Amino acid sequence: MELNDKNILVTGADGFIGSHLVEALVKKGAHVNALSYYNSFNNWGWLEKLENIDCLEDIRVIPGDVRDGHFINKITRGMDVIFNLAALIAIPYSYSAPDSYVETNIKGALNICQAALESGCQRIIQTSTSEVYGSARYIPMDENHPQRPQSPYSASKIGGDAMALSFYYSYELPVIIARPFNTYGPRQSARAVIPAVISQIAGGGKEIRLGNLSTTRDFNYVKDIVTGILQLAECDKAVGETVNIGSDTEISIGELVETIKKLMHSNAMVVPEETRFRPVNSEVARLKCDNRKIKELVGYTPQYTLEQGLAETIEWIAKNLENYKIKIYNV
């Protein structure tokens, strides 16, 4: 399936992944058309930012929240194909309040499945998250692995996933669920490891307060992630699979930060700060992806090292450092 001058609906739009993959569709030719989550401020998350993009012109953006099903199945009318992106992902607000993840990532889900159904949608795609399957029992971690939820944030995609997949065996639906391993890049917001680094440094600090170091991790560029769904999304063999999209590498979070400290030029010193610590046993030690499958199905290789990613990552975040709240812990 080719996307250009597809109807394609964006759910998640305005968040950090979702905002890249509208760049790239529009760029393919695609009529897009971004949900955005609704507030009162009219304010369309990261799509404020696109470069070179035209909300009003280029894109369709529609306000509205995926947990409504009537407001879902309104507008999945006519499209082609939909991206299901729309979630809550920072894990340690999920310990606060699991039943927003709930029905976020689930019921969202179910919402997306049941519309796409009725309104004979081509394709969908259900980003799914390499934490569904907890702490490496082998490396690589192929498709195959075990999944052992962790955090109510892993079982609520684990079950949003399980749903998408539901309907495909149920009703033939054609979904692919892409599992991206963990994603770093522009616009991602600082409840992440690399961008907590990155603003932490650049704003002047002299002191990266962080929680276990420890832990390893499959570091992908947003660039290379989008690539992969978009070729997930276009590969006929892929409906009904589930897909990894990664690096096949891994590094440990006090080794990343040494290489940002080196790209930076920093001397800053580590200071554990124990409210950014998971707890013991929800905490995944680690992560790192066997890519084979996608590899197989469309050739998939990433295009970018860890040192490009992060010099572009680092670049933006120092110019954008007022979306940034450096000295609160983001949860």
Ligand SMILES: NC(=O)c1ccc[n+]([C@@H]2O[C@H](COP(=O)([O-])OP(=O)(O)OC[C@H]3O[C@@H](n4cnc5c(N)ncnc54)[C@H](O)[C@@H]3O)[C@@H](O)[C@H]2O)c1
Given for the second form:
Amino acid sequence: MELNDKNILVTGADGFIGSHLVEALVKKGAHVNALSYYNSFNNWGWLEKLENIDCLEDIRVIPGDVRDGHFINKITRGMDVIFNLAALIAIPYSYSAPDSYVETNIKGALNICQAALESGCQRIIQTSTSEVYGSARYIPMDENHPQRPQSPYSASKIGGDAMALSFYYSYELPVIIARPFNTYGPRQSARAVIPAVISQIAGGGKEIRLGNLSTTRDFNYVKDIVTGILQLAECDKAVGETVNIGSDTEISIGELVETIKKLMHSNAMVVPEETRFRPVNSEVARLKCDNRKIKELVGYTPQYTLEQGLAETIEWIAKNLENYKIKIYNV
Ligand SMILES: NC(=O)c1ccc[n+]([C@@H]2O[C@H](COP(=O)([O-])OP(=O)(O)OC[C@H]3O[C@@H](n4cnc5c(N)ncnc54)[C@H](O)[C@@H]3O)[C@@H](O)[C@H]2O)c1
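Got the form predicted on its own; any chance of the form predicted in complex with the ligand too?
Next comes the full complex, and the chain you just saw is listed first.
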């Protein structure tokens, strides 16, 4: 399926990955309808800072809420494809507000699927996460790796994926589960480790306050992840499938910090901060993606090395430091 000239709804379009996806879809010639989480300030999040795109002219911005089934039903009419990226995604906040994670990540996915079924939508891409696997029991981790909900966030994403897949099995709704591993890049919030490190260094701090340094992750530049999501959306064979998007590389947070320090010519010291550590059994020790399935399906090949992606991210964060509250722990 080609995406150009299609009517496309992107939920979570106001967020980090969603805003990059909107840019890529406009470039492809799609008609983009961008759901931005409603607030009374009329603030459309990162949609207001898109590159080479006027959010008043080139796309249709729809303020709203995925938790509202009636609303989702209305905005889904006439859509050919839906990318569901709306979610609450911070793990620490999920410890204190799990109810809202269920409402947004599970009920939200249900509302999208129900509305898509009624409107005859041709393709639904549900965005999953590698957090559904919990700590690696073997590496690299393929799509058959057991799932372990080590946080309420993870549990809610497992639930959202399951809800979407159940619509494929029960009603033949053309659902694809795209499962990115850790993603980073311009516009990511400081709740994530890479912006947390870069913003503290760019702010001139001599100390970088962090949590666990020994955990490992498979980090992916946002433009690569967006390419993978789009390739999967266009792939008929991916319907009904769950597909990892990752690089099959692994780096510890400690090594990552050293890499960033080198790129930023910094000699700041890492200082552990108690509040930034996850509860022991909730901490995901290791993640590394087996990306053979997406390679076989669509020939996915990441284009950015970690150093290249970090360099672009550093440049962007340094220029946009006013978006980061460096002195506090951003949950
Ligand atoms: N960032 C990562 O490393 C990563 C990795 C794997 C998967 N993901 C998944 O990718 C998706 C996007 O994540 P992101 O990193 O861009 O996070 P993000 O927080 O920047 O984006 C999520 C967006 O959802 C919106 N949202 C929240 N509640 C909503 C509601 N009730 N109604 C409508 N919109 C609502 C928010 O306004 C936000 O902009 C999520 O589904 C996440 O689980 C992210």
